[in-house]
Each structure stands twice: as structure tokens, then as C-alpha cells.
Ligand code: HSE
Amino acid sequence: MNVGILGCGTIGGGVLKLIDDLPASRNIKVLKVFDLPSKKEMLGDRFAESIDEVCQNPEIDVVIEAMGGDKFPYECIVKALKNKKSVVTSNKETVSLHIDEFYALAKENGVSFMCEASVGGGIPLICSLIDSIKVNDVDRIYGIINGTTNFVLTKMEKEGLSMEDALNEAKRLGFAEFDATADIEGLDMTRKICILSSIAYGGYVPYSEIYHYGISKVTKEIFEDLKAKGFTLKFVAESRRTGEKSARVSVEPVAVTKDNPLSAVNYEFNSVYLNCSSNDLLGFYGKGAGRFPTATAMVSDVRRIMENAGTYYYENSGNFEVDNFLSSEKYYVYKDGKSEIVNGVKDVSSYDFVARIF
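What would the structure be for this chain alone in the form predicted on its own?
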């Protein structure tokens, strides 16, 4: 199977290396790679000066999009699908906004759209979710689905680092982008829980309506105060189906006790749980950040396409109404060095920091 890659940065470069290192018997070959002109010398004859050399190339079967962002990647994915190329992407931003259109175009053109790497790094989460909904109703999804922020919180808790120092360490190790706002403020996890919820419930859970509250206000003092109360802090995404076309969804810090399995998920690892009607509770654990875990998920998607296992088509049965947990559950609130646990929060801005009791 011949592959074209759009973007040869951290993730795209990892995909290129993994495929190049595969034995010839695996029958996967990279023909073209589109990137900035500065990569031309490194890529040699495989360098593509335009996306058309990838998306419209009659010799390419699968296009791997690894650029990030929305507008340009969206245009590339649409062009590839319309040219009857299967697409593999790790781009949770564009998938969360256009999931309906991508799957519809794939179905219309008899190809596959695969986005395993968009959620959970190297964890085989989306393919497992798709298998689960064939025989189960999934009514709850929750977990830690951002390796960067989990790494930062672990460093703060276990090593006493400040938020700034922990984030700088994450950047040095390649877990965080130079601008980590999307991670720290919860935008990354909002996109991911949008994708998971929409697939699980068979209806679009609008990204723009999901409540998110970040961890930028977390301090050493808050960690110490939570510890004294028997809690540790995790950054969690949760979705609960509450009706035929309604769900409560949030991305927010949560206070968990030591007997909660999420308390043991540390550093760049992720942990996700699905509540299923027949299988009961299914759990997934693995590295959610890093070049090669994400690249591995993308190459695995290519293999699924080769084996005709990538023919799932998400179809939106209607948009969901989205609520949050603020008024219905207990919260830890912190202000001016003092904390308490309250039943519901009306205005998060009236506190220095809030975390749901999980």
C-alpha cells in the first residue's frame, strides 16, 4: 500500500520513520511527503511541493494528515477523500469540527476515514469504542485523555515543581507544544471528548457547547490543601448520556481519593473508561503523549485499512443538547488560601480555583 504524508514534523516524521523501518513484507511504502521547503533536502525525491502531489496522486492509496490546525488540514482531507484516498489523521481539532462531513465523504467515495490517533495517543481507543457500540449502548465515557497536563500535574504533586517549571519540563521532553494553551485550558480534551461522545452516542455532541475549565490556576498550596483533605488532583474529561438527545459533558479538574483508579495514572499516561450496557465497565491505559505512541496509532490505522477493517462510517442522527455538572454535583472551591466543599457552583469566576469531587 502506497502512502502520502502531509506534514513531517514531530508526528509526521515519526510516521515516516516507523514505515521506513517496517520490513518489506508489510507492504507499506511512503511515496510522497508534503512539508516546508526546508525539508526538501532531507526528503529527497519524496518531497512534495504541493498537496496535490499527495492528495491527487493516482499511485497513493492512503493520505496521512499530521499537520494540526483546522482550515488547511480540512481542505487537504476533503480533497483526498474526494479523490478516493483513504485518510488517516491525528488532528483532533479538525475532526471535532467536521466529523460528520469526513465520514460522509469517505462513505460516498468508498474509502476509509481513520482517526485513532486523535484521542489517547497510542491507546487503541476509538477502534475499541467502535467495536463496543456494535453490541453495546455506551452511556458514559470518562478519563484522563491529555498526557501533557497529566505529566504537569504529576510533576507538581510528586516533585513539588511549580506549574511553569513542570510545563517547561514537558516541553523539553516533547510532551507539550511551545504554546501549550490548548492543553492547559482544556481545549485539547474538549475536542477529544467531543469525538468520543459523538461516536459513542451516534449523534454530534457540539464541541463549542462543552464546558471546560483549565488548570492554569493550580498552585502548590492547592495540592497541599487537597492532600490534607484526602484528595489528589486530576484533569478529567467526562461525558454522560442523560437522554435520547442530551448529555452532560465537561473537561475540568477533579479531586479524587486514593482508592479511585485515576489517582494512580501519572506522568504522560492516559486512562479512559467506557460504561457499556453488556460489557459493563471497560478500561484503557497507555501513553497519551509522545511522538511514537501517536505515530504507531496512525500506522496501525493504515494496517486496518489494508486488512479491510477500517470501513466504519459514523452517521449523525442529530445534534445533542449539552449540559455540565456545575449545578448538580459537589465541588472543592478555593479562595484567598481557604477551601471548602460545596453543593454545586453558580459562578466559577468568584473563586480562585474549583474542582469537581469525583
Given for the second form:
Amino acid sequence: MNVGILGCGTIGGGVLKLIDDLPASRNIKVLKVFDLPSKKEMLGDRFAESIDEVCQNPEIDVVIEAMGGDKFPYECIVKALKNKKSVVTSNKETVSLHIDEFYALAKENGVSFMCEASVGGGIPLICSLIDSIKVNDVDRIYGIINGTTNFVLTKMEKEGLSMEDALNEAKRLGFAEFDATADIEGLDMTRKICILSSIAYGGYVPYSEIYHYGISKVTKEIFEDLKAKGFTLKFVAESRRTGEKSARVSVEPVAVTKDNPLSAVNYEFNSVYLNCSSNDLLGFYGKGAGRFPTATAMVSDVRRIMENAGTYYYENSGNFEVDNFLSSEKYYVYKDGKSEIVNGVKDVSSYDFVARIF
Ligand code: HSE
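Same protein, different condition: the form predicted on its own was shown, now please give the form predicted in complex with ligand HSE.
Now the full complex is given, and it begins with the chain already shown.
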């Protein structure tokens, strides 16, 4: 199987190395890599001057998109699919906005659209979700699906680092988004829970309607106060189906007690649970960010395409309504050095910090 890669940064470079290191018997080869001219020397003959050398190359079967962002990657994915190339992407930003169109184009052109690496890094999560919905309903998905913020919270809590220092380390290790605000304010998890929910429910859960708030205001004092009350702080996404065409979807900091398995998920690890109608609770755990875990998920997608296991097409049966959730849960609220537990919150911004009791 011949592959072309768009973007040779942390993730795309990881994919290139993993494929180059595979034994020849695995039959996967990278023919072309598109990136900035500064990568030309390193890539030699395989450097592609334009995306057309990848997306329209008659010798390439699979296009691996690892660039990040929306507009340009969107155009590249559409071009590749229309040219009957299967696409593998790790790009949650563009997938969360165009998932309907990408799957529809793949189906129309008889190729695969695969986005395992867009959620949960190296965890084989989307393929397991797709397997699950073939035999039972999945009506709740929850967990930690951002490695950077889990890393930051763990570093702050267990090693006493400041948020700034912890985030700088996450950036250095290649976990964070290009603009790390997407991690800290919950946009990245919002994109990921949009993708998981849409696939699980067979209907698009609009990304722009998912209410989220982040962890930028968490301090050492808040960690200490939570600890004194028996809690650990985690940043969690949850999607719960509430009706035929509605779901309660949230991305928010949560306070968990020690007996909640999420409290033991540390550093860049992710953990996700699926509530299945006949298979009960399914749990997943693994590295949710980082070069090789994410690259592994992408190479696994290429293998699935080779083995004809990439022929699932999500079809939107109608958009979902997303319920507002703030009024219906118990919250830990912190203001001016004091905290209390309240039923429902009207406005997160009227406190110094808010976390749902999970
Ligand atoms: N910034 C993301 C994270 C990368 O930390 O989870 C993987 O999607």
C-alpha cells in the first residue's frame, strides 16, 4: 500500500518513522511527503512541492493528513477523497466540523475515511466504538480525552508545578495544540466529544453548541481545598443521550473522589468509558497524546484499510439538540478563598472556579 503524508511535524514525522521502520513484509511505503520547503533536504526525493503531488498522485492509495487546523486540511481531505484516495487523519478540528461530508465523500468514491487518531491518541477507541454500535446502542460516553490538561493537572497536584511551567513541559513533549488555549479552555475535548457522540448516536452533535469551560483558573489553593474535601480534580468530557435526537454534552472540570477510576488517570494518559446497551460498561486507557501513540493509531488505520476493515461509513440521520447542563448537577464553587457545594450553577464566570461533582 502506497502512502502520502501531508504535514511532517510531530505526528506526521512520527508516522513517517514508524512506516519506514516496518519490515518490508508489511507492504506499506511512504512515497511522498508534503511540508514546508525547510523540510526538503531532510525528505530528499520524497519531498512533495504541492499537495497535488500527494492527493492526485496515481501511485498513492492512502493520504495521511497530519497538519492541524481546518481550512487547508479540509481542502486537502476533500481533494484526496474526490481523487479516490482513502484518508487517514488525526485532525479533530476539521473532523468535528466536516465529519458528515468526509464520510459521505468516502462512501461516494468507494474509499475509506479513518480518524482513529483524532480522539484518544494511541487508544483504539473509534474502531471499538464502531464495533460496539454495530451490535448494541451506546448511550453514554465519558472520560479524560485531553492529554495536555491531564498532564498539567497531574504536574500541579503531584509535583507542585505552576500551570505555566506544567504547560510549557507539555508543549515541549509535543502534547499540546499549536495554540494551547484549545487544550486549557476545553475546545480540543469539545471537538473530540463531538466526534465520538456523532458516531455513537448516528447523528451530528453540533460542535458549536457544546457548552464548555476550562481549567485556566485553577490554583494551588483550589487543589488543596479540594483535597481537604476528599476530591481530586480532573478535566472531563461527557455525552449522555437524553432522547431520540437530543444529548446532554459537557466539557468541564470535575471533582472526583478516590474511588472513581478517573482519579487514578495521570499525566498524558486518557481514559474513556462507553455505556453499551448489551455489553454494559466498556473502559479504555492509554496515552492520549504524543508523537508515537498518535502515529501508531494512524498506521493502524492504514492497516485496517489494507485489510478491508475500513469500510464503515457514519451517516447523519439528523442533527442532535444539545441540552444545557449547568442547572441540573451538583457543583463545587470557589470564590474569594471560600468554597461550597451547590445545586446547579447559572453563570460559571461569577465564581473564581467551578467544578462539577462527578
Ligand atoms: N493536544 C491534544 C491532547 C493532542 O493533549 O490531548 C492529542 O489530541
